[in-house]
Amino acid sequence: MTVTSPNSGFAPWPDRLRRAAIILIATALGLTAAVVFGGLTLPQAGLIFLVIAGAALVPWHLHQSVPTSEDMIGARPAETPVVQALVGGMPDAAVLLDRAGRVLHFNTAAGQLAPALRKNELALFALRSPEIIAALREAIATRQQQRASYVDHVPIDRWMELIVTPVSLPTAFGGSEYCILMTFHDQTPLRRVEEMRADFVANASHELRTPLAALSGFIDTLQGPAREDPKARERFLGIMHAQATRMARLIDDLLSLSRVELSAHVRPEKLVDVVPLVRQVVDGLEPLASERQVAIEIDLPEAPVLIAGDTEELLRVFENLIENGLKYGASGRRVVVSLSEPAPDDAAGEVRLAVRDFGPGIPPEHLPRLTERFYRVDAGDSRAQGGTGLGLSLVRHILIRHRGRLLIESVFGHGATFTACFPATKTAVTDKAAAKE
């Protein structure tokens, strides 16, 4: 144990051997008088300064070696490599504190929920939400478990249920030392379930009931005056498989709108080359051209474009924005499809996929609504087309998803652009630098 003391000549010396030094000068005075006037000779002098010396200074080396009971009861578990191995290897985001509400150790999960934590400091200037400064503050006073819940609005709305644990861990010779554990618990994707429950019966329950009416009006119409007419028969299939086709499509969108929601908090990794789904997608939209008599047209650069993406909702992406040009712009007569990508030396670009149709154009008042589920401009005329109400809703969950943005711009009569924007990952900018030089 080292004691600095500002008045003594000794500091910083340890306890027992400034005292050790002290005596060993008494003793040099003490023997340089005796030799002067007790008639004690030096080398007699000497000896019993030496053993004197050696009495001194030996204890003093063993209690260097060995620790004593107080350096062993001082010691915090808390600090040992065991408790922060323990921490670091959680699943869900920890922090440990002090009783003061200092952290002492927090994992990379709790890094990555609150950048702003550091050791030795007080927690709550890292956590600011109100809820967890309650819980925490009542955890303390109390030494009792607290739950809280709130939610995460960067860098998009997130769950989280905390829970603050009192921990007592033991030390030497019976001792303790109070922590307070604290866990975060991510509830997003209980959450996202209950909403998308809530939103298919409020929202589904609507667009489900028109073409059900229909097809159980044809069936008693089949069932009944129609039983005998083969022309009323098949007319009257050909519009149930319609309103079949229509349903199933709505079905199929919720479903994918909900996987989506559910998994929007996490970012796709898998890096991915976006110029052959977008040429598989008009390839796969050609019929519909075709039948529409409008010309797609594309511009793609030659060499890969990747960007960090799931590709089946890439893909979904892409279908929605090039069909709905085609269907709702086919007055144009065609459909231009062009992606571009950032300059080599922007390392904060974006990939944009832009799909620009000649149709009618979208009145000002509806842009800001686009992408408001079952939101549509024209009702009547969606519904002839086929829509669900849910196509850019899907495209614009599915950019959140990839901390994408979607553009939407139209002038009244003179058509519509719709353009997909992925942020440009660092890795093909770099090799887009290095092959440009």
Ligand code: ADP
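Positions refer to the first chain, counted from 1. For the two forms, the rigid core is made up of the largest set of C-alpha atoms that agree within 1.5 Å on superposition. Note that this is a predicted model, so its numbers are computed, not measured. Compared with the form predicted in complex with ligand ADP:
Taking 2 Å as the criterion, Arg158 counts as shifted between these two forms: its C-alpha moves by at least this amount when the rigid core is aligned. Taking the rigid core as fixed, one finds a CA shift for His185 of 2 Å or more between these two forms. Once you line up the core between these two forms, the Cα of Pro363 stays within less than 2 Å of where it was.
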Given for the second form:
Amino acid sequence: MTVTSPNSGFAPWPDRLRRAAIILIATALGLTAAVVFGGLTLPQAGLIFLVIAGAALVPWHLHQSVPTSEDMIGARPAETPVVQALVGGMPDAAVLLDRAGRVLHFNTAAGQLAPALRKNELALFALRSPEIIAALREAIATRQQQRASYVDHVPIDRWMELIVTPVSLPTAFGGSEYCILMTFHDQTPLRRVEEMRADFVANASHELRTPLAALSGFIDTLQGPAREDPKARERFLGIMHAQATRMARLIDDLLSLSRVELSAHVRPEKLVDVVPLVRQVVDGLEPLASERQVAIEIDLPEAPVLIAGDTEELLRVFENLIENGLKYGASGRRVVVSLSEPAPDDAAGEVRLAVRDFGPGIPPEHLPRLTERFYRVDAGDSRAQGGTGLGLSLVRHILIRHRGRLLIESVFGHGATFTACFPATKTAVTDKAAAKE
Ligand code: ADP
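If the structure you just shared is the form predicted alone, then what does the corresponding form predicted in complex with ligand ADP look like?
All chains and molecules follow, beginning with the one already shown.
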């Protein structure tokens, strides 16, 4: 395709001179023959020559002000470099077509989306999805904007939205040129978020429904067959209590998760000493440890270990990790909780709380997914332990808010180590360095 500026839309000068010269030479030859053989007088021949020369000059002049249809194509506004630059600069994939559906311009994103696109060829050759074809035909027929959604399967599934907009571009001669702008928007990220939201709602309602169904089942039994059976009543009430506790915990976890997500961008600033927090959590979990016959060993520095953090959220992190060690690693009979801090002058170092158990460990294929909401290695085991499947997800979000990270290491069959890492605060490092001097 050639792109010409609107002012250059006339036949080139050498062409015009050549045409005029040919006419004049042919006229001169014809008149000479007429004078020699036909009896035409010289003044008559001179007059005829002047008339024809004048006539040859008139279209010559008109040529400069009235472009031919060929010239007009070069002057089409849709083909100007400005329009080409606009299409090229659009952030989404964009293709500009003429009214017949032929490609005038397309940008790099469109080229990647449809590698078969070629200038001056019909767009439909390259964009074969029925939704695109229908939208394009409709837009050409009605001159109304059309939208279409379709799934692009190559190279991976992508959910696309297409907007076909008829555009009228003013020409240099007061008219307008009608063309069609197609823009493609990748809706895949939005779609994924929407799927995650739907999954989340489905999971949360399923998790709530299960204990609720158990509760109403036991209520029915207590009102009916077990009404006069004090032993059964005692046992059922115990189960109902456990189910109600699980529901309350699930709701607690859900609320905590959304609270942490809402405040994810606000990093806690208050300096907190982690040592007493770890002790507090370990003390609180002693009853569970003795019930599971697990010994908790702690290895904590004597001096305070300060990090910028939110006390309640830090307690949730430590509680989740240690409780998981007690629940899922109980068969190892030991859980080791250790707190380490970076060297006094290491400002980029981390404060790390590691919880190591000696239970069955976690198969490697599960490790990357453990912090997903409701993800469990063994859902039945987790539910039996009163788990919600939200604990590690909450831990991860709290650590993100604290600009920290969670490390999970496990050799299947040999226990697991979960390490919560927090950036050491500059103040804490400086204080420590000063204290050591
Ligand atoms: P839950 O409420 O089920 O405990 P979590 O998010 O805390 O949810 O943990 C997710 C899953 O990770 C658990 O269901 C369990 O399968 C696995 N898991 C967590 N900690 C351990 C551990 N120390 N040893 C083995 N598996 C673990």
